[in-house]
Number of protein chains: 2
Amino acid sequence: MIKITAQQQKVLDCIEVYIKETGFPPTRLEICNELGFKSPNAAEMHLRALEKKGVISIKSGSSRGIVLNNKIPDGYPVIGLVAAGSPTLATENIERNIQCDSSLFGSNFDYFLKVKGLSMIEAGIFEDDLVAIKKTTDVKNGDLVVARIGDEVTLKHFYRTQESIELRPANKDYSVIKINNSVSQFEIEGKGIGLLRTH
Amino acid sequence: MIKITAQQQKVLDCIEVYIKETGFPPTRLEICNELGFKSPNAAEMHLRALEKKGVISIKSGSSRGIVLNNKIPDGYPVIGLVAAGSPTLATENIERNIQCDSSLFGSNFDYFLKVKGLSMIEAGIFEDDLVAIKKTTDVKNGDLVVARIGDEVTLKHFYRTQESIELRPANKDYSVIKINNSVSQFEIEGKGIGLLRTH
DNA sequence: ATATATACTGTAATTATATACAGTATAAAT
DNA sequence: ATTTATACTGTATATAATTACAGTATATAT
């Protein structure tokens, strides 16, 4: 794991802001002016440290030759609800990528899950809708969750009662799944924070 | 209208490609190397011409101080369904902007309409959902359309019958709106090509 | 105990870069 | 007919910027 110091983070932030505002990276001196350093070598040393940690690249000999290595993700993967097995981010499970902002649904998310079946239709979630999933196990009552029971992956509303955990469909033709001690291999994969539908 | 010469376009393309590949703008000499010029002044003159035409800005005294003025659009506007009046793109009607790709829903669209009411609930369109609207009058039976009847703006399914045009809700508690000769000021604003929901 | 990383100041040299100036030539506008 | 814009070469220079070197000091790792 790469650990960045507070000062190095300041320098990195400074570079990002500078690029965002001007369209090109800052010089050592401009970093100094921004952060109050009195020697260009202060900026230089921070840049070297950031390069060593792989966060940036420095194109030697070029003015403003600072390259940010935090490559923008080329969209979010769309994953089908495979009948058996978890909706992993393995390449073979990715149907396509959708280019959108991480903040499209307010908070960050990890992938889109393509909905199979009609179990959530009363919640306005139709077949082939894409539900934005944030990988987490921190879920509250009423949350839309992606749960795995053995090899089965399902999208339901989460409710915790005194005796058990309930996965409730939003379709009166489907029945509630009750999770108790006899159910093994139960896991919350994540929660749905948004929905995307193409007509 | 700004007219750019073929050579100036080459220089502009060169700058765009260079920025895309390196993350920072080229120097005069680097432009020369890319395009085969033998004098830095060739690049300089092209840059001056491009600046004069407003396509770029040059930050005098800064190395690589070339700024592209073709600002990326800051997303798609979210427009509320105002009870009276059309959902225009006037600034006062824009609630916020959503940053996403134009191809998020397959084809291009113009704005997001924030849904009010429950008339389309059986089509999985809930209150406060955002429907991506493409401005067009070319609609087919079954399309989700934004229609304006006088001052009233509504989101419904479009059906053309022998006698009239029908705007059908997707909620049995609502009734079909029939458009016939007695209805004045009827207009199709656009059609819904996608949906965005935040949980 | 000694080395290594962090976190700087201060100075200086080399190189990278912008930019001015002097030309040449052609095409389009007034 | 004369100006103005385009489209360069070629040279020169001031300055912008990288980058090396010499220090100082503290914290953390081995």
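Residue numbers count along the first chain shown, from 1. For clarity, a rigid core is taken as the largest C-alpha set superposing within 1.5 Å between two forms. Keep in mind the model is a prediction, meaning the values are calculated, not measured. Compared with the form predicted alone:
- With the core superposed, residue 145 shows a C-alpha displacement below 2 Å between the two forms.
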The other form holds:
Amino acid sequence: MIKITAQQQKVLDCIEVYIKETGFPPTRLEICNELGFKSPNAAEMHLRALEKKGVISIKSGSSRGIVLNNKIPDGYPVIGLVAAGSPTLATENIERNIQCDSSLFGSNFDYFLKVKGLSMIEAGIFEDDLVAIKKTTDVKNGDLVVARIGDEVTLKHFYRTQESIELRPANKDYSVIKINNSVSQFEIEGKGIGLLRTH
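Could the form predicted alone be shown next, to go alongside the form predicted in complex with the DNA?
Coming up is the bare chain, nothing alongside it.
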């Protein structure tokens, strides 16, 4: 049995709550704000202690690079239509959880997004298919991404050009979404790494 201190448990609880409510782990600053630490160094010290005990893993080069180890999942959440303005993994967006081997697609993933609409049918992605999504902002041209534009969440192919970012559908009846400086509140939430057909 791994022994952790009361303060380390508070940090661990904070990480779990953040992931549950937002879908992402907290930054060091957010941990400080939640727990009243005076400096991000205090949060870092507790995180390193938890990492040494094997409770979490820390990925370098990312402010949110905290991974909980040995969590027994209740299954992967299936996200239906995302409510405007709410975090993708917020409780109100989760339709159900399904059990699935984490190595099924050759890479870890975080949730399934239930496809709405026909914008990706030429890529073989149909309405009500479940796309396995890995939470990451590290994407390259051609990747299937989950992007948030303002309050809307969309699934498209990502391309970066010299002038803008393009989110391209796989259906000639749909228009390319161009993201340039005039589009505020744009972010990549993850990329698709696999597909489950449920019908």
